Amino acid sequence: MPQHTPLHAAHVAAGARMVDFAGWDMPVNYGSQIEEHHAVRRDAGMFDVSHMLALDLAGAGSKSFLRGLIANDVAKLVEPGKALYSCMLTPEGGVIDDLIVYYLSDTTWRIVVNAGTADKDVAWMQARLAEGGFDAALTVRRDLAMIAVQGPNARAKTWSALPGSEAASAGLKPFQAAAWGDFFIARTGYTGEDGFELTLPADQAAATWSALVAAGVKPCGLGARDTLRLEAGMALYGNDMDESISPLDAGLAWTVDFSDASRDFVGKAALLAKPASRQVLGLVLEDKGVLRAHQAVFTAQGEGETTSGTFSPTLEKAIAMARLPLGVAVGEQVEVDIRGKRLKARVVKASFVRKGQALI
């Protein structure tokens, strides 16, 4: 049976279609998958994503824990609340899960990791814990629940809905959070869109969600989840890297971080013995068809292969994220082996919209 968040009720009075996703019963949509998308391109949108997995770190060795478990370096997160993006890797340097690290001090830290690795990232992390004999102990949060407002109304419509919020998260900067009584408000998202992401107790889901609504932010789907973070060149777990894809082929370099050359993390070394082989690009198709993921890209350099395709909503045009042979450059044509026919696709930097605009 899939596992139901605080807000499920909501959503099926709602007349949300409901779908299997990573063992949750979640919305993939409440009617118009391309309405939802505008909504929080040019307006507000909310996203239930309270199948994320909220952990809370704490210890004097919490720090050094951390160091040591993710490929980018905490130490660099000095002011409360600082975000820092991450993959948490085997020691071959496959990814086991991109996360999200919160610093609040020295000894106190929040960790979202996603829905379908939540269990096995747990497992992974208690046992480095245990290996590694650190004064630190982690605490599944499964009684908070996650609400992600985004769009270019999304702030001041999450601060009508929730009065005495603006004094809090006001002066956020992006990626950064605070805490706000039992809510913790982040200004991050996963829409290439402005917003918070709210992690706040369940059984406060209903009204917050409830009040959002009445302020004018439409509930979306993971439909519209996927397209926007598509347009936004986000990596989504599963597709665009695994554990069988290091982060330096999978377009995630930025979030290693060797630059003090005396910290070991799980994975440094596979790294450091194989560097990127494969790049990664954003593909838009010039003939007519739909990209998906896993389709042969044919290049003068050699075979790709996409990693997650949708149709642009803002764009109106097939567009893909690819994993390419590293002399491919931006503006070359390509084919793509769509259902036995290549079809012509030009090649682009791996974000195509940002903050409603179009990138390409």
The other form holds:
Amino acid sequence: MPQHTPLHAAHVAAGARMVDFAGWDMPVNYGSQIEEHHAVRRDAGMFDVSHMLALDLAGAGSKSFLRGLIANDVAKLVEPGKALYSCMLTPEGGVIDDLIVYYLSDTTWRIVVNAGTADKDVAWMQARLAEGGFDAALTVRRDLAMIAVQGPNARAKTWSALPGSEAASAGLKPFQAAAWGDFFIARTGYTGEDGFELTLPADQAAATWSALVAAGVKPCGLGARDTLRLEAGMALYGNDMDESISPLDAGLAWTVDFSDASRDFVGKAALLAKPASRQVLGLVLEDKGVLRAHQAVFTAQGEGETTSGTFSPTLEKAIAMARLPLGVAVGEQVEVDIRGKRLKARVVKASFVRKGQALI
Amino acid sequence: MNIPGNLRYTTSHEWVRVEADGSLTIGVTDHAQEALGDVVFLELPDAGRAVAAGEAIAVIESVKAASDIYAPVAGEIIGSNQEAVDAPEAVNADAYATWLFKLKPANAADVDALLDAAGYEAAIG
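Now show me the form predicted in complex with its partner chain; what you just gave was the form predicted on its own.
Let us now look at the entire complex, which starts with that chain.
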């Protein structure tokens, strides 16, 4: 039986088309995925992301534990509420998961991990905690719901739906969060637009969702979430990286911090021993068709492969993220194998749309 | 569920209309378009192509995924809908008004083996 988020009944009542996603019965759309996509680019939309897992880490040893656990360095977080995106690696340098860590204090941290990897993530973290004998405890917060409100009008509509929330969240910078009563309001997201990710008690989720609908925030499914993140050039775990690939080969070198030579982290030695052998770039299809994951890409420097692809509702063209040989440059033309035909595509940076604007 | 009684159907979600001259007009069902979501691309067969029953002869792609469209019976393609290729979202707007290709069956009686509306409704129930 698939699991249900606290908002499951609201999705079904709204006529959402439900699909299994990582063991959760989730809305893929409420009608038109393209309309939901545009709502986020132009106004405000929201996603139930309660299938993702929040974890609390507390204890004097939390910081040193995290510095060894993940590839980005939490030592750079000094402002309370600041968030950091990072990969958590295997000793061989493969990506166990990508996650966000929020710094609350030197002894209290909030971590958010993907739904499909949540169980293995928790097991891995608990094993590392025990192995290192850290003075830190991890608490699984399945009692919380998460709603991502995204779009140019997302913050204003959130404030109108949740009276009193503006004072707590108007001063947040991008990638920063603050507590507001039982709520945790983060100015983060996965769409390339401004907005909030709200973490709140599960029993308040349905009322909050309704208040946001009443404030003019459009419910959006996982379909639009995928096209939005892909336009924004954001990696999806399981598509764009997994345990078989190093973050250096998955376009995530910017999230690996080697600056403190005295810091060791799981996977560091493996990454240092094996520099990047591929690069991640974007593709825009110039012929008619739709790019998808796992299509072969033929370049003058050799073969590559798409890792995510879709029809971009904003650009009205097919786009993809692709792992390509080093040496392929932005602006070059390549060919993509789509059902046995070689179609023309142009190489661009792997970031297609941000804040409503086309970047290519 | 929108399943017109005057059409025939396949378990792979094509609808088939038998025209007065015995030719077949074919599209995808309302159930199929709803499952696919927003349709953004169609690749339809060229006129003159001989096709076998059950052969994958066209492709429909939504934002979400690509799916094959199959020949409901054997025969020859005698036309495809260029307007639908140019505006694939018409499939979502009205799946039964948006035909995709026309086929001259090799054997007119083959159509009798296709599902009727009740049969299709049972198949997708």
